[in-house]
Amino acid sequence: MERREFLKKILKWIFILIGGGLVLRLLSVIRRKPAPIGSIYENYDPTEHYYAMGIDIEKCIGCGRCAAACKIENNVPKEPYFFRTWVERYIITVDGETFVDSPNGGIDGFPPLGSEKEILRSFFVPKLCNHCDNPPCVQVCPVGATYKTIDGVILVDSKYCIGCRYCIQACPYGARFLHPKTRTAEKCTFCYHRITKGLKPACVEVCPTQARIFGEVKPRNNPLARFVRMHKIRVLKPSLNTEPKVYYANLDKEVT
């Protein structure tokens, strides 16, 4: 009997703890509800926008200006393993082997290729958060710190983030990192502080070849819509059904 009573007490406390955790999570999500439009956007109406980005692989020269500008604009740590956006170089040999490198995110350039006889082709691929329409990072966040805005941008509220890394693990594109000082998750925001003022993201602004195109998903009279119409578009890891909103033109099948 004593053993039975002891087990009952243990189960009772387990239920209390689990129930309390669920209540706290529910309260945090409720607190995470967006404020009225006017209080956070001033003269900007997010209901009139829905953003995405296009990237033309053939135009990217691997200069790394996008990654450098992103670090400056968003105060990203200077260490060579913290990036909101970066550039990868893909090298495909005549034997069918594929090699990928991205020294310091491409900011300092890339080393020489070596013997050109062994290389079938090489190209550069800028990468960033894909601002998915079906974002797994939002689904796994236990406190609602990662959320999707009305205008289709995935953001992280650092005031709510507890640094659990769930979103970092859930992102299939490796586009998140834990800030070494704040210990909260960080990622590309499409430079949300700029686009809500009618400006372009920093990476788009500095691209010398206009390899990056930023704009609206739905209206047909904007640069991104024309880019989508005029190119064969692919997205990264389409089988995951995350519905990414970074559209690539001339993307090689070797890119993942």
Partner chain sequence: MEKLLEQLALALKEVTGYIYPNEIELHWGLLIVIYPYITGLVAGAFILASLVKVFNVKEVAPTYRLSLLTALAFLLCAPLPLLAHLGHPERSFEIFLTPHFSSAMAMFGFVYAWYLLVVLLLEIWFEYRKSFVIWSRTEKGLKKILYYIFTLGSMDISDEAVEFDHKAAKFITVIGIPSAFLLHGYVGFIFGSVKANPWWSSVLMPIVFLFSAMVSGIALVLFLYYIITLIRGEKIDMKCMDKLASYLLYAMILDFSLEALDFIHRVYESEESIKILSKLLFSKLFVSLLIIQVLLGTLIPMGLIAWTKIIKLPSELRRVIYFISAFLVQVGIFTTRWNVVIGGQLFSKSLKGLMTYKVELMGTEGLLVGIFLLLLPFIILYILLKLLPPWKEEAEPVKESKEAHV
Second form
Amino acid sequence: MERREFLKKILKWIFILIGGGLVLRLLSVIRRKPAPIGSIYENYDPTEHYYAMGIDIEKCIGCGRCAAACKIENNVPKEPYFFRTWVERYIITVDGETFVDSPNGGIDGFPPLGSEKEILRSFFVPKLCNHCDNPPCVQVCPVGATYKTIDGVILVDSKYCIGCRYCIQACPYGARFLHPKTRTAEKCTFCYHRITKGLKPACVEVCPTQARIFGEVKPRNNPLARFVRMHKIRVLKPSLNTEPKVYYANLDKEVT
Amino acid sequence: MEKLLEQLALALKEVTGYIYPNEIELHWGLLIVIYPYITGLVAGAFILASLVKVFNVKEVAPTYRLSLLTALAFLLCAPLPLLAHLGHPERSFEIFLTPHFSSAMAMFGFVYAWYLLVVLLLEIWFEYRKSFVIWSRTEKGLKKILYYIFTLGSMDISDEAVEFDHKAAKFITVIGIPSAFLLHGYVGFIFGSVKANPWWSSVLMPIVFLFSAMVSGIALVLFLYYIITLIRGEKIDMKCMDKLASYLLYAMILDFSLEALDFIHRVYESEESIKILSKLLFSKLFVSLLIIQVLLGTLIPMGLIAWTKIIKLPSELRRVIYFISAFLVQVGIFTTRWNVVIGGQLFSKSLKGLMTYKVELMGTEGLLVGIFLLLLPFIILYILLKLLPPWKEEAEPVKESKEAHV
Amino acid sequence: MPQQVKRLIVVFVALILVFFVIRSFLVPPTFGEYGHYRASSVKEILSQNIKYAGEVVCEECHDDIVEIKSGSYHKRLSCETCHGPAYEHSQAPDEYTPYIPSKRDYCSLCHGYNPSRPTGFPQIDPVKHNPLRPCIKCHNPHDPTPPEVPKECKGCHEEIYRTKILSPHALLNCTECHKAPEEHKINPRAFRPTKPSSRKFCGKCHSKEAKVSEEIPRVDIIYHGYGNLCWECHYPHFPEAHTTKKE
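To test you: the structure above is the form predicted on its own. What is the structure of the form predicted in complex with the partner chain?
Shown next: the complete complex, the earlier chain at its head.
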């Protein structure tokens, strides 16, 4: 009987020790302080920036260099089913019909019009992730694998993404795809690795007509400030209140 | 990966109109059709069980334990199709570790844990606790140990304790009804809250899901009760069958009205998406929605059951009619899920084109896995029925079920 | 409290505790520091390799070419638009050579005629424009001003030319309505061609009194479309936009 009591006592103390240790562990996790921003960004302060892009439809010649450069810069799969940016061609005929196409995202150029119908107007529309200020994709990600950075760019953590594809469903712009090899969601990053080093995104760098302008929302001297001052601006699907940060000048009503 | 690319190349040829280039791959396939179908059965079966406990519907008492076990068997399988469809199933635990509170999907962990641990398992535990104690004394070998573990060492089966169990079970059922609503309403919310998709984005979606869940759950229990009683060679309790059929009819009327309301509302508001949606309805979804879901899965079974209510038919015929109706309802509800999940991905978000979806046979998201996932709950149910027989009475039989059998 | 409830509480408390302990070990260390995400993933994304160096880098060595280019029509074109990604070349110039496009199809990605392109962008018909000769035989891509002054207007105004040849005005020369000073061919923006300014101008052919062919449509030049100038309703390069195409 005494031995039993003794064992019970020892067991009790073991439990208390383990339990106490675990409680301390939990407390240490809760109280942890965040690492300084400098440990993530080198020589760059994200709090001083807030990025956006401008696209002038009047200037786009549909050469598709932006989509080609994006695939090279970001190792996007070459197959024509995966794009971080692409160019659409709109053809509105005299009888009011709208034809849209984007063969291989516009990378190989656009073939002559197949339609016999007379054209009323026609133009190109470059598309990419809108880096929404109210991003539905970030809202629905169940694990926090897609997020908005301090400087307003929407990124995907490919090591944390579980591949549930809810974000792809939630994006109204078709800007996301599932990378066929990594099986994680992927999309435009505004070339985050470039812009944080003072370079332009690859698509903006190669655009021959400056149809794409990269800059910042904050009122400071930058190309986008001039762009939004000189043009009337529209965004895609404004009724969804996603507050896109890709601003279009001279956008047509047929564009969806 | 080559196989995927081949599929996409084929799918690209089937596109009509314009779709965004990234939209060629359809992301939520057969498995995501199965997921709401299964959770719907869970919620429906539980709500049926609650009729006995909370609303004192004596007629359906013979199905009480069966309903609970059916709900449990299907709930255990509910996460499997989700898991199998993930790009990285090995990371799925992150949903429990760092749930993103703004995401409807992240709530899965909470809703599921709550429903499984707090509602279903607890109710079954209180319902069966007395039996566990008795079985842990009468059974032998491994089963004895298993039953002892199930009792959690709580061996008190005095009248007072058993009375407490009954009260507790009733209390949990009361919590369980809103929880069942939550479980399936939440699944509807996953789709209904996607503002990017006009086919899904509807405030009625959770409610429609809920009532279709009740329809499918009641139909399934009716179906199982009929088959199990036949197999066991016992007499079918026609009163119980009639009552189940009535509830099935009521649930179907509600469900159909809500769906009709949703449809009329869409047509009347005639928003930007109406053109592409009507194209979708009359081309890609014509057979699965208008023929199977509405005609075969709703109108015909509703008509059949209503017929038995209007004209007195011999019980043999009624039985067969109920059985056929229950089967048709299952097919109907499955295509309902199909039309929501797949239908919502067959048109482009540019509202300018339609895509196609073909179920593949092999592969983790293929037909074989789908069939296996649909059969698995029945296998689990078989094991549960062996382990926790709903009809096996202990020394003193449970009062309600005895009355109902007579 | 009944015994069974006590047991349940023990089981549930144990489950919850185990969950939180496991959680504390498995959640990535930097998660949640700046928002609901793994802060260190930003670092991973930042470490992605750069492929396009940016024009400033090219200028450091190729200042002669940049100099030529900066005075040309291609002045705002980035080097890497044509030469492809050159970051590796900038790091190890001898090991990596950038791409040099030399075929006609590359130039025609931008300059091949396409009716969807904005008006005024210089375009040629790759089939008819000096067929089979590489573009770089006549045009220096770093200063692509045409080697000879274009003889015809369509050299630059292909879009208008294409429209006009399908219209009832196909046989009218551009100079019939526009007087272009010779300097316009060299310095197009500084010396602009003239444009008609009154209804009378169109009336030379289209008024009831005009002494021209019977087949030319006639209107009452004073009251037809009263208050508007002719080109406010008719596009002179394709006067009746809604008539069917004559091919």
